[in-house]
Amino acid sequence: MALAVFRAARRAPSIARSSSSLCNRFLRFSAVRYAADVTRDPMTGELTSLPDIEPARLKFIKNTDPRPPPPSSSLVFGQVFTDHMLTIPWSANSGWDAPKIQPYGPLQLDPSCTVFHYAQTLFEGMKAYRDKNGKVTMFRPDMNMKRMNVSAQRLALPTFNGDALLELIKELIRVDKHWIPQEPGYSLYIRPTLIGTQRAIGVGPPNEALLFVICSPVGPYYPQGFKPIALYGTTEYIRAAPGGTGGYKLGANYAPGVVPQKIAAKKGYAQNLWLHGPEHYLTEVGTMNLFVVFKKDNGYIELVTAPLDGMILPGVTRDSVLALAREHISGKSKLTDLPDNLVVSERPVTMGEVKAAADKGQLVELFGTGTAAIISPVDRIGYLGGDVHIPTDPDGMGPVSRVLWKELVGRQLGTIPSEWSVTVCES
């Protein structure tokens, strides 16, 4: 009922001040609900527990110099931003404060906040969709909710309600819905952020944090076809090591790599793909998770993947990916163009059995799977000196990869119906 109530308020014409009666009937509708959900001791009156992020505290600024959204042919992946921008304060002393939707713009923070020395800072990444229809859904947001959680406890930063976030989330794009492209392939890119901003220096728990959310407006990864790309095998450098933070999303472990990733552009190749132990275990690609398809003797086909061993990422797409094959194999959801004789493995690959597959041409392809690409189709690897090359056909892809891709594509925009599409709004 509160979110019905700002939503109302939102539509209307004097909703951008705090004076509207509307608004007003909202936050006073929040401050009682909000009262009901908070433990204090009877004797002292003090919390006893503190407030989780709660919905019906939501606060709207609207902005009042919004800009038309740009041609979707002139978007460049994570450039552009919508109007409007979710924050949540937090406190240890005071838990989460009232949600806020004001206008995008800059954050006032101190020089000396955590956040800056020490890394203290974890992010997701996730897309909404927009049909020809109007209808704006999103795919398994409850997944991000629950890695970010994961990751905060990582940190040492609060944990939330993740369904109470999940419904922000949804308001916020609810508000700017009208930036998502309805063309083929385009979609809203949406990153939750939860930074430790404590004024101190020194290492530790944080005792304020800050949780925002921001969109932006993208079109398809590869806007002229599936171009497959060349990976170099990098020895020298490693992404993530056992007993360390691979397996979480946080700031801290993407600008390593961007030394890695100019030494690998500066030797032709796209990306890195970060390898393991002397035993050069294959872990992921860039940032993405990564698939393997051998040929066996046995003339099955198997679809390889790194275990969740702690330096990989549980990726949303790659979690998706093993689910739709499963399902496949155990005739629950069976999938046109999939191999019947299909096996599914999440194990340790090596570079040696890669390339021993390749020279036996018993190599069917390699790709990588991640939220902004979806999927990405690899044609060779350069390893100790010389490529091995991976088959790829002539649209760019592989004969396991392209179904797959379909299949997600088909779920993220709502033409295969699926469990997996929640629904923002109808138009």
The other form holds:
There are 2 protein chains.
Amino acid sequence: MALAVFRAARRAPSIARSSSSLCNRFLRFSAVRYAADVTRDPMTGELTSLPDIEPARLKFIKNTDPRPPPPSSSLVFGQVFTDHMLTIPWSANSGWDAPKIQPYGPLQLDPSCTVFHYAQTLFEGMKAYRDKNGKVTMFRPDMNMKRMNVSAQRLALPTFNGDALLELIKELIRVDKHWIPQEPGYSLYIRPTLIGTQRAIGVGPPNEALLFVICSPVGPYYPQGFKPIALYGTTEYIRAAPGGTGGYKLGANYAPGVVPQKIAAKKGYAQNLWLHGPEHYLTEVGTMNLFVVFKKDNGYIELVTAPLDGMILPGVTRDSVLALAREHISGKSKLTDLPDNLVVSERPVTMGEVKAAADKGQLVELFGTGTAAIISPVDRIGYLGGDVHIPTDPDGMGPVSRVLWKELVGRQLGTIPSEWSVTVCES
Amino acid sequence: MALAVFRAARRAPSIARSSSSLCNRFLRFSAVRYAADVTRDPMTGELTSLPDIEPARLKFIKNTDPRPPPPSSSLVFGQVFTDHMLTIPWSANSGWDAPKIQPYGPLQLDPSCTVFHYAQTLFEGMKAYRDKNGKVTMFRPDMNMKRMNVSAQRLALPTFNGDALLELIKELIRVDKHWIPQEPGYSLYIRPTLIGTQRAIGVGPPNEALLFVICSPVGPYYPQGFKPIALYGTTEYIRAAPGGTGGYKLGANYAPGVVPQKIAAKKGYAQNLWLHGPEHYLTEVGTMNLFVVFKKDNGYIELVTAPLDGMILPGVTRDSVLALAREHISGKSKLTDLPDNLVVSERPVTMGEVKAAADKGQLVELFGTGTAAIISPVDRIGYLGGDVHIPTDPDGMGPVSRVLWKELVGRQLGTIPSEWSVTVCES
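The block above covers the form predicted on its own; next, return the form predicted in complex with a further copy of the same chain.
All chains and molecules follow, beginning with the one already shown.
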């Protein structure tokens, strides 16, 4: 096994050569950096801990039948995938196996695999952006790697070195970087997924798993400018509950939401507003986090979102919105046009409070946040047979969301420099 | 397309011949019976509704490399599978495709398939029993077909004719009937599964799905006689909540239970007892339904289980236990040794009530019910730092569960005649 690592180290440069048109040679260095993750007995050379994900062991199998990326204008979210995918198998006996970037194609899985029976699956959603000069960036990818590990732990699936996986994801993006649309608002959506693949139908921690990453070029959520959506206040179905898995990005949180979404659509609403408990606490919007802006009696503007109490997904956009608002308040990074008398709260909000504020003219705006839509303004909530109306400006947005959206998009594309933007390659 | 059905009708007898060693020729008849399910325009012959599952269209691809079934004594639950599997693809455009019994083997699925990302999966657990004369039976399979359709509806996956699927499952059992162990307590576990296979990572009703059925020979849950288990009263994690999916047999209900189970095991308990709400209502045991038996102040014996309030899986064994007890009480079918002063309740029970009854010597017994274990007696519940002890007899069971178990097993194996036992083949 010591030999295997040595071979991996020697193999690395040749892989780097095979992708020499790419803008980075991380593999040459990572062989050194990551081989150290494997603990060995200094006398016998035997493994004393199982291998983590090791970029130095990457195998690259080039797609010899690549397709031309479709015109950006024809893109529908998540329906077209790039020429390659990343796969990393894991087993309880031997840890993480060598990562492989290979042609995009079907997975071969035994019908007894636990993912098919017990929903042993979790995922992340990330984006890569490409500017006119060919520079490719990602937005706070470390947050996704951390959250993915937290999700894995919650399902008794294997955890991993998030930096190592991120290096491999960057390499996958570099391999398929001509698939990243460069039109403003377009990006490459990246979907890391981890599934249990034990070939046995008992319910337990799987002894085999597969991590894979696929990429899909996507267009802007609102190609014709912002169009506020109407939400249906759902009280008969839940997305999450205390002690459940709503705070983790698990597949299990999504399938049960499809029927409630269909019901909302039938009633003429775009998405569910998940209301919790007899108090009808606002938790999330469809598959997005939720923000409300109130004008308080004392004149302050309050930006509120539900606290991370275990029912709320710790969204990267949610965290970024909170951070931007707090940096503005603290003076660390002032945002022009954002009110000076802003306060930020992570606290429970009931529909009663929203309705009362709307009636009194103190509801400033309400919006969803997520990786796909970034910010999604809301103009109406169907609630207990009536509609609560929410102000929006002619551009579809509100005074707080507009400023935050501009800053967020600027930081994502790198036009506003920030440490949140991570360079994948320069040209 | 009218021609296709005609071809199917002609093909059927030849398939029946190819499996002529089997004990039934349903295909010959089903061609007539099920072709009628497809609605056609009487003038043009064109489809006016999409095809349902049609046994007459069955394609049989024989496994040319069959394996010998392993010795029954070596069986571990759900680890070995028979030579064949049943697959039936569905698409939103063309409905249910021709069913196929084919060699057991890997599924080829696009990595974007919705089952991998959003847990679009549901399943059933059934058993086939084989007696010394080769007679093969199933136990109340219509209940599983109904529940599977209810689950499909909950996930916006396609529903189907349950009788038609059951005919096909019986055919699969007949094809692999030499895999059914004939030792007492052994059986063939049957796992119908339905997954969303749309190749797109949007969250919505899938436009493609796959129904498959695999079979695994299994041994008795308690090969050395009943061994009561200890439960850990779980209050920090939930299995289900009002408005959630606990009442449906979805994959999404299972993966989140693995970590709580590991925690219970670490504390020295075999399974979780899922306690709901601040009242600590007893809901389910691990992946089983739960029954408690109280001795009431008025001398009556009360058999209690949680009501089907949306959080409780409507188990087939649960329903059978309730039906047996009620038939005993009504006099329709008296069970020797079961108390005459029995009452049956579907009502909420709190841990407070269980603990108080245990303290007063009025807790008779507590057991789980499920397809795998049938009846699983409990002798201890870890609760708020202490242990509640539950009486068990020297044979591991209690006075109510023992009688019900005997009757259930008799009806399952057909030694006690009942309409619950469905014959798959006679020799």
